[in-house]
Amino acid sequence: MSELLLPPPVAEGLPRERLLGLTTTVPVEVILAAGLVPVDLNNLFITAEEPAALAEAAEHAGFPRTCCCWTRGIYGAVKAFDVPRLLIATRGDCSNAEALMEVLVHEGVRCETFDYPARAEADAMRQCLATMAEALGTTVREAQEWRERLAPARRAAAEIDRLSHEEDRVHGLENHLWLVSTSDFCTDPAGYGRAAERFCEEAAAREPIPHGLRLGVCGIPPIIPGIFGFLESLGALVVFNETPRQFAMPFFDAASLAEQYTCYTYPYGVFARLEDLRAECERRRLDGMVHYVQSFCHRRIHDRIVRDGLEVPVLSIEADRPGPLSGQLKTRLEAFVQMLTARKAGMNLL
C-alpha cells in the first residue's frame, strides 16, 4: 500500500472557553455561527495516543464494561482533554447519550442537548435548528451563511469520495478518515478545506489502486480502522463508507440547512439508510458489503434488516474496543473475500 495521506490533526492551543464537544454529527453550521469551536469527541478518543486507556478510565469511573466503548471513550476524552461544555444528541444517535449526559452533569460538565426530529421532515428540522440556534446565542440565518462558507470544504470531501469509487485512487482508510472528519472539520473548517483540496490534487495524480473486489462498509464507523488495510491486502478495495459519507453531507441540491439535515439518513432509522445503501451499492458497483456492528450498541439489532434488505452479500462483523484485528476477524474477512472472488468468477463465466 502506498503512503496514506491523512486529514490534519485537531488544532493545538484552542480557546478552552469556546470549545464545544460533540458526541455525533449535529448541525455544525449553527455551532460555528455562534462563534464556538466544535470538536468531535469520538475523533479525540480514537486518535488519542492510547484510546483504550480512555475507555478504561470510564470503567474506573463506574461505567459498565457492557456499555458501548464509543460511549466510554467519549467520557474518557472529556476528562482527559478537559472539555468544558458539550452538545449531546439525545435523539437520533445513541441510546446511551442521555445517561452519559446525566453522569457528566453530575460531575459539573455543562451540557446542551440537540434532538433530531422523529421523522425526516424539513419543517420539523427547521424548528430543531431554531431551538438549537437560540440555545447557543445565534440565528438560523447566520447558520445558513456558514453553510455557504462550508460548501468548498464539503465539495472537496465529495471529490475525495468520487476519486474513491469512480477512479479507484483513494484508499479505504483515507476515504473513511477524510469523510468522518467533517463532523467537526478537525476544529478548523478553512484548514480542513485547504488540506482536502491538496489531497484531491495528489490523489488524482496517483495510479489507480489495483484490486479484484469493490466493497462497502456500512454501520457506525468501525472502532478497528485496521479493517481497511487488511481488506486491501486481500485485493478488496473499500470504495464506500456509509456513515462517513453521510457525515460529509454531499447533498448539494438541498435548498436550505433544514433540507440538508433532512437528507442526512443516520438519525432517522434503518429504512432511510437502506434506501441510500441500495442506491450506492448499484452506483459504486459493489461486490459485497461489510456491516460493522459495535458491541453493546442498540443499532446492532438492525443487522437482520440490513442483511435482508441488500442484494449484495453482507458480512457482519463486531468489535468492542480499539486495537488490532483479531485472528478470528481476519479469518472471517478472508473467507468473505474468497467467497466473493469465487462468486464473481462464476458470474463472469455466465
Second form
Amino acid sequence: MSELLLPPPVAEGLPRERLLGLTTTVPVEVILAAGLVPVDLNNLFITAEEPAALAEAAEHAGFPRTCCCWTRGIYGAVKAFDVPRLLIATRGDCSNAEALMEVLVHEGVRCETFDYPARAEADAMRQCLATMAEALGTTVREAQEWRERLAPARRAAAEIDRLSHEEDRVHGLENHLWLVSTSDFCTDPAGYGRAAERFCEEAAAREPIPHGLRLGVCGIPPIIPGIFGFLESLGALVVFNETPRQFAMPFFDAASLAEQYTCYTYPYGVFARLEDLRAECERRRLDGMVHYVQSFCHRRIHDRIVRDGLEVPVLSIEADRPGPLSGQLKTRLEAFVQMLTARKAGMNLL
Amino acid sequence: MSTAVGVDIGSVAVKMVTLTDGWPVRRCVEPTSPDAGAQCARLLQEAGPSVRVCTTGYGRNLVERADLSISEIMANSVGVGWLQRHWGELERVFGGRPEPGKLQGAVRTIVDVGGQDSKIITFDADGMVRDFAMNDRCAAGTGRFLEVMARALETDLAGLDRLALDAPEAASLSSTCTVFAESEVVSLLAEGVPAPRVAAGVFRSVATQVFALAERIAWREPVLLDGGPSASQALRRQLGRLFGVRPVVPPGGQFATALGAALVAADRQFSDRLTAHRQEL
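Go ahead and give the structure of the form predicted together with its partner chain, now that the form predicted on its own is out.
First the chain shown before, then all remaining chains and molecules of the complex.
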C-alpha cells in the first residue's frame, strides 16, 4: 500500500479551549460555524499509541469490561488528551452514551448533548439543528454556509469511494480511514480536503488492485482494522464501507443541511440502513458482506435482520478490543472467502 | 501411484489422512502437542518427501512443508462429500458402521463438533456451501466442554457417554460457561444428583449450544454429525431430540476434515481454483 497521505487526527497548534470532543458523527457544520474545532474521540482513541491502554484506563475507573470498547476508549481518550468540552449524541448512536456522559460530568468535564430525531424527517432535523446552533452560539444559516465550505472535502471523499468501487484502485483500509475521518475532517477541513485531492490524484494513477472477490463491510467501524489487509491477502477487496461512507455524506442532491442529515442512515434504525445496503450491494457488485458487530453493542441485535435482509451472503464477525486479528477471526474470514470463491466458481463440494 | 496427505491440526488432536490414488490408505490421530509444527513435521516424515500436503485446522499455518492450507469449513465439506459418496464402503475403510446403513438423500447440514469450536455448514441442493456458523470464542458447545465435565465426573469422554445413556432424564445445567458449569457439576453431585443425570445434562448443554448455532443459519435435513465427539451416543440422542431428526453419523467422523484436506491436496486443479487470488502477506 502506498502512502496514505491522511493528515494526523489532530492538527498541530490548535488552541485547546476551542476543541469540542465528539462521540460520533453529528452536524459538524454547526460546530465549525460556532468557531469550535470538532475532534472525534473515537479517532483519538484508535489512533493513540496504545489504544488498549486507554480502554483499560476506563476499566480502572469502574467501567465494566462488558461494555463496548469504543465507549471505554472514548472515556480513556478524554482523560489522556484532557479534552475540555464534549458534545455527546444521546439519541441515534450508542445506548451507553448517556451513562458515559454522566460519569464524565461527575468528574467535572463539560458535556453537552445532541439528539438525532426519532425518525428521518427533515422538519424534525431542522428543529434539532436549530437547538444545537443555539446551544453553541451560532445559527443554522451560518452552518449552512459551512456546508458549502465543506463541499470540496466531501466531494474528494466521495471520489476516493468512487475510485474504490468503480476502478478498484483504493485499498479497503484506505477507503475506511479516509471516509471514517470525515466525522471531524482530522480537525482541519481545508487540510483534509487538500490531502484527499492529492490522494485521489495518486490513486487514479495506480494500477487496479487484483482481486477475485468484492466485499462490503457493514455495521459500526471495526475496532480491528487488520481485517482489510487480511481479506486482501486472500484475494477479497473491500469496496464498500457502510458507516464510513455514511459519515462522508455523499448526499449532494440534498437541498439543505437538514435534508443532508436526514439522508444519513446511521442514527435512524436498521431498516433505513438495509435499504442503503441493498442498493450499494447491487451498485458495487458485491459478492458478500462482512457484518462487523462490536462486543456488547446494542446494534449486535440487528445482526439477524441484516442477514435476513440482504441477498448476498453475510459473514458476522465480532471483536472486543483493538489489536491483531485473532486466529478464530482469521479462520472465519478465510472460510467465508473460500465459500464465496467456491460458489462463484460453481464448485460443488459435496 | 499418487499420494496426498491432509493434516487437520485441531486444538485437541492432530488428525492425518493419507490418500493413494484418491483412496484413504492410512490415518492417524495424536493429541496436539504444544509445538504442533514440529509434531506435524515428524508425522509427515513417515509420509515421504514427495507427497503433496494440505493443512487445515487452527494450526494450519504452522506446518512448514505444507503445499497449501484451507479453512476447516472447506475441508470438512469436501471430506463429507467423499464419505457420502462412499457410504456403503465406510465400514471397510474406517472399521465402524455408519448410521443409518443407507443414506436417504444428500446431506444438507453438517454439524461438526470440534475440540475448540463447533461449526454448522449448510448446503444448497446442488452441493454448494450455502452458509456456515461457528461458535463464539468460549468453549460452550464444544468437545472441550465435554472433556472438562468428564474430568469433573472423574471419567473420560467414553465414560461420560456411558453414564449419560443410563440416565432416565437429564439434570438441568444453567451455566454455559465451561468454568462455571464445572463448578455447577461439582455442586450437583454434592447435592446428591445421580452422576448419570448430570452426565446427560452435560450432553444436553452441548447439544443446545450447537442447535442454537444451527438455527442461526436455517439448517435443513438430512443432518450429518462429525468431529471427535460424534462417536458419543448420548450426544446423538440429545441432538436428535432438538433437531427433531436423528443425525446421520459416518464412522471415522473425526477424520472428515483431514480427509477433505487430503482430497484437496490430491486435486491440484480444485485447490488452484480455491486459492487463485491469494497473496503472501
